[in-house]
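Only one chain is shown below, in structure tokens, and it's the form predicted alone.
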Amino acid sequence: MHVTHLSLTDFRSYPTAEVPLDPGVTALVGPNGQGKTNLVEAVGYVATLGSHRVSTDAPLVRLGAQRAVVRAAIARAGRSTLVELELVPGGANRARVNRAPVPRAREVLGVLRTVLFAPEDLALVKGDPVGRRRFLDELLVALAPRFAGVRSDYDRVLRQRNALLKSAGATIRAGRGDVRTLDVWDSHLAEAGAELLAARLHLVDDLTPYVRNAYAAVSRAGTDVDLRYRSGLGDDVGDGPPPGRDELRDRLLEAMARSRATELDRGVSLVGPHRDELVLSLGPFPARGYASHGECWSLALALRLAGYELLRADAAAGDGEPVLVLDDVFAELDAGRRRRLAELVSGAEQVLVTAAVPEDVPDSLAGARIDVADGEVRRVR
């Protein structure tokens, strides 16, 4: 799988841009602030319908424009697929596949799969739990696009239940409200939450050996790496074989019943996958707060490499590998990690690298080069 052409209209800093791409390595080179990351951000948006830099679509539309359009031609399984996305801030985004409209933009998920390395990845280790939950959920969607719908359903139910807790808490506590409405939303949240939780638990089990192997390859250290899913339902949920969906649903309902009084007081849902944590450990200690800067970088890279290897192993026959995107990551690494990361990814079907200067791109990733400066994109080799 690889992108053969990227076309932008009013996306970020580009009124227009046409970028032909080949399999193998392509380095996008230019001074900071010239638009290199905007190009790989657009590739990532086609794959995920989101940005690794911002949480909403509005900043992706060029200042003064009403909409942005991203088009990507993708070669996969011996055929070409054209994905077109129209970003409309404040409105509904639209999507087309091979010129034909699709009912919902998320139906393009799975046509292109990417794995992105970026300086922001350090937050996967050092940052708050929300980033690690997002990492798991985005990988789930890449593996099985239907989980975009599962996540959307869970978030919708969570918003509705929180709104009810805030608005009806006082009346229910006073005995004047109808708790049956809350019971209904408890049931909906437990159903959607159990599906998401079960998938996360299985993913952590599948991901762990890949993370251990990748960490050893990047760091050349003998430190044991462990991933453990910490659920509000109890430590046993993340240890041993993952429970089934029915058991998880029942345990979520029981936990919500125990927490109801506190939730009504606080006006917020305190139980569910939105409160869970992925705990990363190096040896006997949690990585967050204990690992050195270099160890954190090695672990962050290992998480991304593990996701890439898991997607490769999962790839349907003929679909090929995910596209690897390395956004200004080599400038953040010491010489050893830079060299080892380059060696690990050099054989990928397509690698897109951004760098401020050509010297930031390791020799083992020699390939095509595109210079980016003053809003212009020019192929050098």
Second form
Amino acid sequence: MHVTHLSLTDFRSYPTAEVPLDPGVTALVGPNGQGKTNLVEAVGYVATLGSHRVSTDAPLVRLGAQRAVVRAAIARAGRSTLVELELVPGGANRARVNRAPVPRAREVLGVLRTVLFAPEDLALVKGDPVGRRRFLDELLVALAPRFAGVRSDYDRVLRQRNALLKSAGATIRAGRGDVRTLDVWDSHLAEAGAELLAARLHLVDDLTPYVRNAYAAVSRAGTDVDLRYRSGLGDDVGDGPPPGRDELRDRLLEAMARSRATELDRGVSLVGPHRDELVLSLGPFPARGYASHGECWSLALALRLAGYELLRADAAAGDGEPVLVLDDVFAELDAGRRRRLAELVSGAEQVLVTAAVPEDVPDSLAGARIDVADGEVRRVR
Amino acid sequence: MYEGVVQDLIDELGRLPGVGPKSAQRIAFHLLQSDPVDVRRLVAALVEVTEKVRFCELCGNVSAEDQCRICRDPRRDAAVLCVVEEPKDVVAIEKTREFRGRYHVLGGAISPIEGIGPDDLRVKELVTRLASGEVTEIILATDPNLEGEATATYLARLLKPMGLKVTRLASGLPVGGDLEYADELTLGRAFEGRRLLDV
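Next up, the form predicted together with the partner chain. The previous block was the form predicted alone.
Expanding to the full complex; the earlier chain stays at the top.
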């Protein structure tokens, strides 16, 4: 699939912008702070209903405007689909597909699929586990939009259970409270948690060979890359073949029963996929804390490229391969990595690249070029 | 800001559910321009509702007397009890004319975030009601959302040991709709709850 036209109203710095796009490589070139990333951020928003830079919608709406509108025309399997999103901070976003309103904005998920690599992704390797969990969950949603619902159900059960642990902790410990309510939330958390956990475990299994290939291709180092899912249920969950959902649910229930006293003490849920970690290692060492800056970059890039390849392999089902977005990436890489990354992505159906200066874009990626300056978007090639 | 009493009226209206400041202002000015007879009738209805309407001492539904119309009706099946969250759910189920048993209104659903636990709902009254042994089946008709499901699970665990038949309303596809328009969660539930066709 590819985006054929992007149109913005009051999005970030743009009062309006019209950007026609072609398949193949398109470089968005302009000095820093002129609005290149805003354009690819809008493309990403259509695919994920979220921004890779901020967690709320408010910064996406131009200062002084009430709402922002993003329109993207997407070509998939010879058909054109128009997705329109109206972003209303503090309110519900509205969405239309081919001019027809859809009841929930969530239903546009899956129409456009993107894989975006940005400087922020360095945190995938160097940052806290929450970033790696989000990476897995976002990929799950891209593969099967149903998981957006699974994830939000799990989060809601978790919030309810935490609220109960906090409020009831004192009374239950004093032997006066009613633990039966907690039992109910335990069973709901185990049910939703097992579904999420099982899906993540299968995803890590599927993803690992792609990460190894991509890392070897980008870095040309013989270092062995490994991904291990670390569940609070025990190391055996992440090693070996993933247990089934029923087994995971029972084990989550057992683990909650074991840690009930501690959970009541601390007033938070200590068991479940929201506490798990994806451990990345290079050779015998965990990447976090041990890997050099360059190795971290290569590994973060390998994770995104692996996600891209996984979605692409899944596209055999007829969804069309995802759009690849490389935001300000080449400036950070040395000449060898730059060249090899260019080779890797040159075969993609559509690649959007942003760069501050044209020299940052490798020659082998010569394609369309759009200059961005002072909020003006101009096609030059 | 408007002068004294007008602003008081707008503030009071704005406290009603679903009424924002703009709507409150519009309703207030509508009332100011209405025939005083109409306004008095509204006032009378409000006064009457606060003075006369009570909650049924048995089921917790709104009622003009000690017991509501449904609890007093001898033709209703006393063996089946349908548990709902709110009085408006009783109205919704009554419209189907399918259910001939009686109701029990909980007054909400378990939601720790809002500080609502089983003790804040009419659960104790439900257990007391079941003590006579007249009721043999409980239908759990709480909302099919997270809080409603949790309430249903809680009640099922509480009531099953009492030897009652406990059932839960089915979840699935809306009747008269198209399969393709169902969201994935509803469709997934419909798959789980599929039934054998007898032909």
